[in-house]
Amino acid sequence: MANTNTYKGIYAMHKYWGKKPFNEISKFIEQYSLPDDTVLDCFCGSGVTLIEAVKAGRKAVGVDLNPIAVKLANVSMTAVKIEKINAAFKSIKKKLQKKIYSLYEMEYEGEPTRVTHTIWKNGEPVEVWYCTDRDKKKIRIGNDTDIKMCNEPAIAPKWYPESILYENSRINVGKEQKVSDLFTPRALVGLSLLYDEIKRIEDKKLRAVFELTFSGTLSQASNLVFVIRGRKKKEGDPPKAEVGSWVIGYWVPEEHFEINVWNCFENRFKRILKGEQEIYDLFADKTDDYMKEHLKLINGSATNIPIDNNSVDYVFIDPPHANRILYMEQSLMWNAWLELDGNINWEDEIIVTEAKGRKEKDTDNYNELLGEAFAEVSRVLKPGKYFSLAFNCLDDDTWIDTLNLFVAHGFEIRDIVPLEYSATSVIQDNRKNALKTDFVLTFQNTGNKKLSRIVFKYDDIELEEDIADILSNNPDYEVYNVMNALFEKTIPHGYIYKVSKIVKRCAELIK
């Protein structure tokens, strides 16, 4: 299932993690439910499910315990009018690019100029980026009005979040680290007028558009965006440096940008503006009962789903991996900015983390909690009715656990499929012999608690021998080819090869 598309017009709205490619989740969609079925993604995220269940005439549930998730779900699928986004938009920027403006104006060389971009290094601004009346772009060494200006702005700011982040230095945070300490004392003003004036806006669909134009100009407002050094100009130059973008956890890198506020929120709202005028045009003709009746969005808990038995046609879940992305770890910075932290259920989440005030959220914890999701898919899930699931991990203990709670609430896995990433995917994982796929596995709801369990087969030889006729027929694959179809072979009997051996006989086997 080759995918060609990457993210763009809703999708490309906002940053999330793992999001998966829209036009292959469609097919499933299209292949195991019919119109007016009622599909079910209990670990919603950004939406993506939902969107293209609802596009292609179903009805949707979607569940999930991470509140900017719920948040940028449903506003990609409300559809407000341009006109309104665009008046919205002209409003704030009125009232408040040019104050912004001047947190970066200062005198250069006997005129006037704007800073655009600032690279730091060990706290000293090595390289600022600025405009004047009669050029787009020039470039200076800073000086000590850089740095004053930035540490020390001429304006007061406005609420701010505080929020401490868990300390987790897989994710590169500190102890006692807060989310305000991710940005500079300059960039913490313009965004705090920004929220600030978003939080005016009295249409609660038109802010929600706005609050998620802010959310997703944070991450380009913030530390965390690192710079690519290129080639050099000419000898003796230093390498070009480049803007790169916040991936994943919350590193500053030693080398970092610090761009202009209003910048970051204007370039936004453009790809914001895509994205709404496709919403619009896919959702404008549905009345608001027609939503009601097509989507509910819950923020809560997989292990505890507020709608009635056998009342799901379809499911399709992409689940937190064990501990490969901490989901809502990762996402304190836009929830913190947005006042949506005070009620987050962290002890419902389905992860094993590293945290170090997370210590019972461990293997068990997930095994524990990921179980009682399955319980409720199956209790809400129509007998003989289809439940997908997509999942990479190299750990052999997470791959038989997760599939023996399938076994274990009456599923009989129906079909096995590799789905490959957007081109563009934040969370694509580049380690040696990493899975560039996800797999999809596809079950049946047969209500038969008496399955058989899933066991690991211990025949060395026979994987050797499979892996090599796996091989000798394409001699191009990957790791990750060959323990695709070595799943789709191995599965359905009720055995798996362990994952680290497949892995380490390919690296003999694949020159």
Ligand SMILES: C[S@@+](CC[C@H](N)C(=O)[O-])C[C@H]1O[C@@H](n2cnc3c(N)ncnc32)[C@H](O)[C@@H]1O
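Since we're looking at a predicted model, the values are computed, not measured. Superpose the two forms; the largest set of C-alphas matching within 1.5 Å is the rigid core. Numbering follows the first chain given and starts at 1. Compared with the form predicted in complex with this ligand:
- After superposition on the rigid core, the Cα atom of L34 is displaced by less than 2 Å between the two forms.
- Taking the rigid core as fixed, one finds a CA shift for M483 of 2 Å or more between the two forms.
- Taking the rigid core as fixed, one finds a CA shift for I467 of 2 Å or more between the two forms.
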Contents of the next structure:
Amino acid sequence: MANTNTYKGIYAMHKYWGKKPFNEISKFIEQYSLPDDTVLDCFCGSGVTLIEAVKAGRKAVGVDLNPIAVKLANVSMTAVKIEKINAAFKSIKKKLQKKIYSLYEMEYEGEPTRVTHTIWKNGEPVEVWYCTDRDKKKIRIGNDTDIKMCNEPAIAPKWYPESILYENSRINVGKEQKVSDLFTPRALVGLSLLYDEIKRIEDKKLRAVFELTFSGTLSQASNLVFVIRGRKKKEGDPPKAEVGSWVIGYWVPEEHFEINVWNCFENRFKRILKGEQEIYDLFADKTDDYMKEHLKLINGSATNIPIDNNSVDYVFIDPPHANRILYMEQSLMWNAWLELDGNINWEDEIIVTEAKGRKEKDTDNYNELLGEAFAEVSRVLKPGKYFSLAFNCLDDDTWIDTLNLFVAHGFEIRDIVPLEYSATSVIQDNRKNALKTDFVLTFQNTGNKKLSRIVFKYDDIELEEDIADILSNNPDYEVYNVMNALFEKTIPHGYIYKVSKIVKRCAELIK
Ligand SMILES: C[S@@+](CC[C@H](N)C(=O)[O-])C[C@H]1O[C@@H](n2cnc3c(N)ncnc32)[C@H](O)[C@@H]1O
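After the form predicted alone, can we look at the form predicted in complex with this ligand?
And the full complex, kicking off with our chain again.
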């Protein structure tokens, strides 16, 4: 779920999975680096670390394999005059609004109407929302004209992507499914007209703003928008329908919305404009030379970072969590439309996926590549400096493997704290005995490659005594505080208790 405390302004311009709360990231940057220091995030995603680093007067280096992520990060740090953006929008509107609207206009009961939303169920327009000169929203049942206008639009499409998605049942992609299959023929016309117009914008920075507006429009203009069925107003009424949004995967629900493409674009533009205003306020006074010196963005792999040894003062990273989110497979809709998918380096993606046709991406490959990325971090980070890793896992083996991976590279653990998603977020759910948060593990680059491996200690009685001891001295402690205290106590002696056991025992004791 989007958190409204941190999902706003720049950070709400465009969807990206796994965005970290900017206010929390900035605390780490302040704590572990100084002004003018170089901060690296080699899994930069939407660029939260980079934005916060430059805001704090640091130099930022960002790396990500996913082209749309790099584009998003870049636009998020490039000031463009708001008047210029507004003028370009006005010009697109003048050229295309009427044309795109015409794809949705028809007479109904002797009155001119424009369809804003159609609910399709198994190919039938079961509910149509439309407006007239007098009414903003009216609802009717769909008819043959709706089917014809959607499937045989009166305007021919311009170019649209026919890239094939990787077949993967986990994200609902079938065999030979194309990006274009995610849209109705009518939506393809509207979108292709928009993209064609955006490509004509000569000013590169301005064009990038609209490319992002466009890709941010795609999901809401697709068939991935499910229908939320609310309560019936009274018995016999159909349950009220509300518009859902794209969450994850390419699932086209049996019952889905088709939303008027122009309206989707205009709504996204309003959001982009808010972000752009913030970007302008933050970066407009920085010269191009300043930005060149303070922001380096690389569309490449964390396993091979093109920067010098010992050149970074602080690293904050949030790598993909094994098979949780398939970043590049899911971004193909965006990358394909923006023609960024020609040269994607799928091989180096650090991910676990069963997608057919991709090089084997299993846990071994994931660990191997992540190990290579950590080796790169150890190469570029100056001795004595700090490295923070956002980590979300309750699996005991993954904890100890991760800790030991760093130990092997001469990193010593210094701090473990939860990454709060908002002032009110619950970091622990005792009922399910699960931690609902990312942890941030901070290590120091000691350069000591002879640190001994950390092992598990299997002494349940001692663990219980230690936890009871910690809690009796600190009755307000939450699970992560107890974990931290235990790690502080045990890691210098070369062992940890199983995280699952710590959490279970804490759940029994902390009510
Ligand atoms: C958890 S996300 C990062 C999200 C980011 N912290 C944010 O706030 O937007 C992980 C990122 O790692 C990227 N990634 C995966 N394999 C990579 C690799 N080999 N090199 C660089 N980036 C990679 C993915 O594309 C994804 O953007």
